[in-house]
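In the block that follows, a single chain appears as structure tokens, in the form predicted alone.
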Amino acid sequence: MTTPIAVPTINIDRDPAVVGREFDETLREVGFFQIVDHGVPDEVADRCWEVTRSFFDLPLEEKLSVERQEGGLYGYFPMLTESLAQSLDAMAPGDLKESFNMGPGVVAGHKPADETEASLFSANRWPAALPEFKPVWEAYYAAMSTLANRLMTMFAHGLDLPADFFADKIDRSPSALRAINYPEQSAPPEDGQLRAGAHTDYGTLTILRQELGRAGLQVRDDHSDAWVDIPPTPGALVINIGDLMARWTNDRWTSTLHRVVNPDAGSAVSTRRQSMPFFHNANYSALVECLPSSLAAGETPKYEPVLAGPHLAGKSHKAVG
């Protein structure tokens, strides 16, 4: 019997280039690991983390007050709105959960190329019962960015190209910052229902913050066919890569099906469970196709090139119907 994979921790206030092959050896086997000593301000992540819990917590109408529009990206997402697993068409109810979800905004200078370009850099949504919730998402948004742009140098070393390959790439990025509150569950799930269906992320790279106590992630394991829990970890963000990065890498690199199983029937703690995950994407127009380093002797790309950003909107939509 194959022995599951383990997702490994990996310390980034070292030198790029030594990073970057780490990551590389790490992700030609799975597209999850945990990074430390990252930088991000705990005051800017712990404030966000605060806020969005008063969000959750405030009555339904106040919530709804900000739910996305139809057809939009941004806002509040009731319960059951979305179902992950249908991203890659498979059906399945609703996922147990309710979502915020932000975007860049509308950016000064910047001319959409279309009317899908316009919907993923659209105006944000905000609570007016929370007069806080703006700015300290946003903060939390700049320190997501920064982050992920750090990270994509640090995969340019992994994969033998210049440090700056990605920049213009991603500089115009329509990133989006999510919070999900997976509430206490009163009654039993529908059948295949779970907090979050399998599915695999959909742009460049996710940062995720895990509420700490409060378990549930599994990332697959192909080599041993089983599902391995990712615990949340003090001080540790949760990274993966998504399926641009995959098709860029022509699979050296592996995006993961992962997803968040419900609690344990009858448990006597409390089960509610808070995460926040910061997906990052390339710019509308990049055009994501296999890069020739990532290529070996007599292999072929596995993929057509793509444009990034209907790549990325195609499968939104998909999971929200």
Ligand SMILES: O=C(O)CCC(=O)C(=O)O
Given for the second form:
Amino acid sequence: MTTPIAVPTINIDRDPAVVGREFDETLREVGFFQIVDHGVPDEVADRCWEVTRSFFDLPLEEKLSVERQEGGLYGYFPMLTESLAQSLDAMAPGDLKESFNMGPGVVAGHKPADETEASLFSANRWPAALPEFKPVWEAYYAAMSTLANRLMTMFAHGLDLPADFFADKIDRSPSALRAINYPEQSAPPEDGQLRAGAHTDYGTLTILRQELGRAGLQVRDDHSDAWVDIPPTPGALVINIGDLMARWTNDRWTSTLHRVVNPDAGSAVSTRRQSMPFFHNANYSALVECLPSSLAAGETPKYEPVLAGPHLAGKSHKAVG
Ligand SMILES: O=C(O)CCC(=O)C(=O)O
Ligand SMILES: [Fe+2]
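Coords for the form predicted in complex with the named molecule, given the form predicted alone:
First the chain shown before, then all remaining chains and molecules of the complex.
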């Protein structure tokens, strides 16, 4: 039997060129790692985490007052609204989760290219019952954007590109901050129904905060034909790359399949789980095509060039119908 892949923990408070090199070594094997010493202030992260829990504890009608609008991507998604497995065209029941989603909002001076981009830059919805929710989420969104930009610079180093290679491709990115609540399961799941079905993320990179003590996130290891746990680790954030980065690198870096499994039935302790992924994206009109530094002599690009925005919107709509 092959040894399962290791998902390393990397301190990023070091020379970005050295860290980028370590990212490259890891991402050639598996599209996931954890980071520590990432500079996100604890109070910004913890206040956001706590107000989010209060949001999910609100009565359903309060949550529905900020429900996602038809065709939109932001606001509250009730239980079973999304099936991530369907983003890969697999047939699967709705995921056993509810979520709240925030986008960049309307950005002054940015003129969307078309209606789809305008929907990604539409106004956010905020729950009236929690006045502190909006400023606290905006602060965490800003901290995640700053961290994502730093990681993209490190990625450029790891890919032998100029440090600012991605800068003009991510300066108007429609990134999304999401909070997910996976409630206790009082009834058995349907066949093939998970907390989050197997999927790859769609964008450049994802920054995920998991709840300590609530396992469930697993990544696919094709070499050993197994699912490998990513344990929630104090102070660490999980980083994974999405499909756009895999396309950019011609699969030198893999957009790894992952899922969130159901808790054991009849557990004596609470199995409610909260997580907060920040899905970083490239600009809507950024052309994502094989990077010359990722093409070995004699190789041809595996993917057609795509515009980042329509690729993202196409995948989201498959998952939420
Ligand atoms: O909740 C988690 O730990 C991961 C969720 C996830 O992979 C996603 O929403 O894309
Ligand atoms: Fe994911």
